[in-house]
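Read the single chain below, which is given as structure tokens and is the form predicted alone.
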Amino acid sequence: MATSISTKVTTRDVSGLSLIAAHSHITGLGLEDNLQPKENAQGLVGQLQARKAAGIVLKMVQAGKIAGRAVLIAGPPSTGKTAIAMGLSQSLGSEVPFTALAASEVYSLEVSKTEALTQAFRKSIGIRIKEETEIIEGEVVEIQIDRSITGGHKQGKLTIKTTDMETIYELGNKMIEGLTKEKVLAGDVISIDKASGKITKLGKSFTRARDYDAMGPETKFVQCPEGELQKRKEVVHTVSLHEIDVINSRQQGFLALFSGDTGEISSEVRDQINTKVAEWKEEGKAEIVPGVLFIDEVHMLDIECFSFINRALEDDFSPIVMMATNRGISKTRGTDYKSPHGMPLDLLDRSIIIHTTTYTGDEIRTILSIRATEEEVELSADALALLTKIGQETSLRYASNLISVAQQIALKKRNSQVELQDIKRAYMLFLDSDRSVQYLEKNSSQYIDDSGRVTIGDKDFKHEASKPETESEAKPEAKPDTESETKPETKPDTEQETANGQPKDEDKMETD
């Protein structure tokens, strides 16, 4: 009898799903409009002089005045440095460059340290460039084509109006797709570039709203344009530096920017654009807009990198630097000083620097109900109560990443707010770094240890791959004094008698 196996697929849409993120929930720094900080706003939570002192880095940067300087915040671990730095980006809005990078990545590229670093410089650097560009925006009345019979050469009218003038305009073949592949009709109001062709409906016309009474709440309503037809407009396009670097360097132009492999660039094309924008810089057609580049974990870059950083802060084109780090007195990479938060003293001097503390209860507690909120879970009193305490007495880390734990729980219990025993049970079942520094000190023979030593059950073992390595030690030493005992006496006398075709004295013996 044949039995039929059959298979079960089970697919999900995930179209809708949205990933929370460490900091997703950071809006903007909190701040004033006089720059003083709010004890809870935008998702941040205390370091009020912190915060206080980005708010007026945030001004240097939208000044756009100031660059070239360095800002280093130091902290504990989970003191909120890089949430100041996401808070900050947020505040600087899409207009304002702000480049992100883990100090560790200048490593794992495929170009130089130095190149790497340079690329996030001139990424963090903006030019506004300015273009005019004559437009025709009205109203349509009226739109005629004539299509032939053959299908060939179409042919068509265009009836557009603002409030004190009509105009009839010629179509071509150009236009008339154009204004199809929009689905532009009478009553709408467009723009047309002139230059490109290309045609942008704005929306629909007020004066012919009573038209339209069956259209959606999205049907956008705009007032019917005044003045002449033909305007001429001001067009403004930000880019940075990198873009127009790598634009330069490749041969296939601006679609190197999707394939990502940039490369190495030349100083040379590098050093044409930077002396082409500050020519447009004077002619008024460019506005240098600098940025702010974030490097976190900054103690991870070696002595070449920070003095690169060093002469880089120097340059025409450098934007604000901000870096992060949790380290104390410790060793410079790269060298054998220790040096404070592990970087190099004429950096350090070069830096203003921001120091953050360690959070209060009531700031934990804060901080925790937000998270909960992002993430959409139910907490009671009693959990949030004791979410605080954990946090307090291990990290707000590990109390934030036992919210969404206690939330499964929760749910194989099916109930929908996280009570005090689902907390209890996450707790014991996930183990904070000292807890678990604890149990691998009580059993630390069961690990294997620098030696290659273990014990499992009554027997201690140690790894065999350390055995050939003291016999490999003991045989050189050895092996040459063996050599040098019996070699030079025999050989010399054997290889002669061998060479001179005289046999042995034992092949005498027998010839004999």
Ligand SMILES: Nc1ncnc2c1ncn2[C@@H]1O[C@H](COP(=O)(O)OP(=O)(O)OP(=O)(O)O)[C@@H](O)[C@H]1O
Second form
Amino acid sequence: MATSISTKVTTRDVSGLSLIAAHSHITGLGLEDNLQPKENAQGLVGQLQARKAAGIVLKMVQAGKIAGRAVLIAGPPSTGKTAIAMGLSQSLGSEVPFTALAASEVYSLEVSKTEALTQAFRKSIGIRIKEETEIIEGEVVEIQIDRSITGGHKQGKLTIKTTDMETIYELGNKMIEGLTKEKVLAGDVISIDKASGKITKLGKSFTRARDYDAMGPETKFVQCPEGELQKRKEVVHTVSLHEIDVINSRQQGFLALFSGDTGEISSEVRDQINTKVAEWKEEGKAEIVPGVLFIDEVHMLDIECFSFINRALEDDFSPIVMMATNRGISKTRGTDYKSPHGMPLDLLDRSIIIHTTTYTGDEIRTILSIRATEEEVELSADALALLTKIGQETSLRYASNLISVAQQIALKKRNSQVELQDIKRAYMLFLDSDRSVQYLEKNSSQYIDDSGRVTIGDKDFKHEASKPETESEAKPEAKPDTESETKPETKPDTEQETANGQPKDEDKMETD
Ligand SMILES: Nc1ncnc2c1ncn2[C@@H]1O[C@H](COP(=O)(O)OP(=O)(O)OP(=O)(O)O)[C@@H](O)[C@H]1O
Ligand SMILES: [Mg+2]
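Moving on from the form predicted alone, kindly provide the form predicted together with the named molecule as a structure.
Starting with the chain above, the whole complex follows.
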């Protein structure tokens, strides 16, 4: 396999999709050509400094000259850090790879932390490969397909020509399917990739233009090709290093054992691929396109991951690593040291830092109304005003989450527009983090604390998962009564953490 490394991709990775929904209104960074941010463009509002800075990073990435840099977006929760990263990814274009990863995903994948990170790094590096392929290009004269009565094998003939020659090709099943799928008719100029059998329709032949006077204006007319039917043509395609890794480790066969998942990829495979790619680069056959690896909630990484990143940034093939965090001075996981943003100082030292700041009322109102439009929710003026106030006093994300809740409440009343009342009700039903903390503090004895203590009725219990001995006497605390409005239990859906060591729902004592 050292000599033949395949770069043909059949499937695309779709990981990272979950990050997008909350940011679906964002289509770019909203900058002018000179990188000046517009107040409200491409779904982004305000946060001008940070957007301009992200624009500069974008230019650096597009220039493709530098790699191995780290950028940290730091700021309070709900101030658009993830949003700006998404805006940047939208502006990158399809050629430059962008990988989004929430730091906690590193731990949840079925591979080791470093393997998960290595894959993320290699997904973020594009290799633009020039290849010569053989194609057949010409104008279709006739397609003849014989269907056997038994419905068995199909057979056919394709007559195709250039201005200089005409040839008849026998068609197999696969080609017939391809031609049918592409709706190829006589008079079309097509190109067939000989290796893959892929058929591309280039347009209709000019010589047939008169036959098609009923055609729509979108019909493209092209000249009938000249010369030989079979040609060699240079094609350029971009794949990520990770994709090359996966394809080539599949060829070795051992991955069949892993139910089609990528699993761990051996370092030998990666070394061979690195060598080969470096060779291609020397020969001018390939170009390296460093992309962007975005690690959200980066404070969730531990010290081992951070030192991995530190080292990986120095690698020959390194993307630009963009990180986001809402932590201030806090402990780095896996250590007892406190440091800014919970990140080790050596990595912080390499990073350029972009700050996001809290929004003004006007900005919050604009963002909320963009979100409402995006979610196809009609808000009355009062409703938007209240929602804005909620956004200012709690968080933008909480207010934004209330939009769809309030819509459901309005729909129940068969109203198409969300009114002030609906927002009020939604606000009562779902706690924001501050009220949830207050509630917890008031009722702290009913929850299990860090040492496993909980009060049920007027008795103290020690929570032990293995021995639920409390069944006999404990009266059930009227707890999971979530629907009642007076005692809302459901914790708000804000992603921010409210207090450390706060008990999770699953930890609640089961008493029935
Ligand atoms: N400047 C902005 N323009 C438009 N929408 C924004 C802007 N800032 C934030 N939003 C939207 O507000 C919501 C919260 O923002 P986002 O998720 O980017 O916050 P964050 O800074 O990443 O917060 P956290 O630290 O909690 O991860 C998202 O739906 C986001 O799309
Ligand atoms: Mg975020």
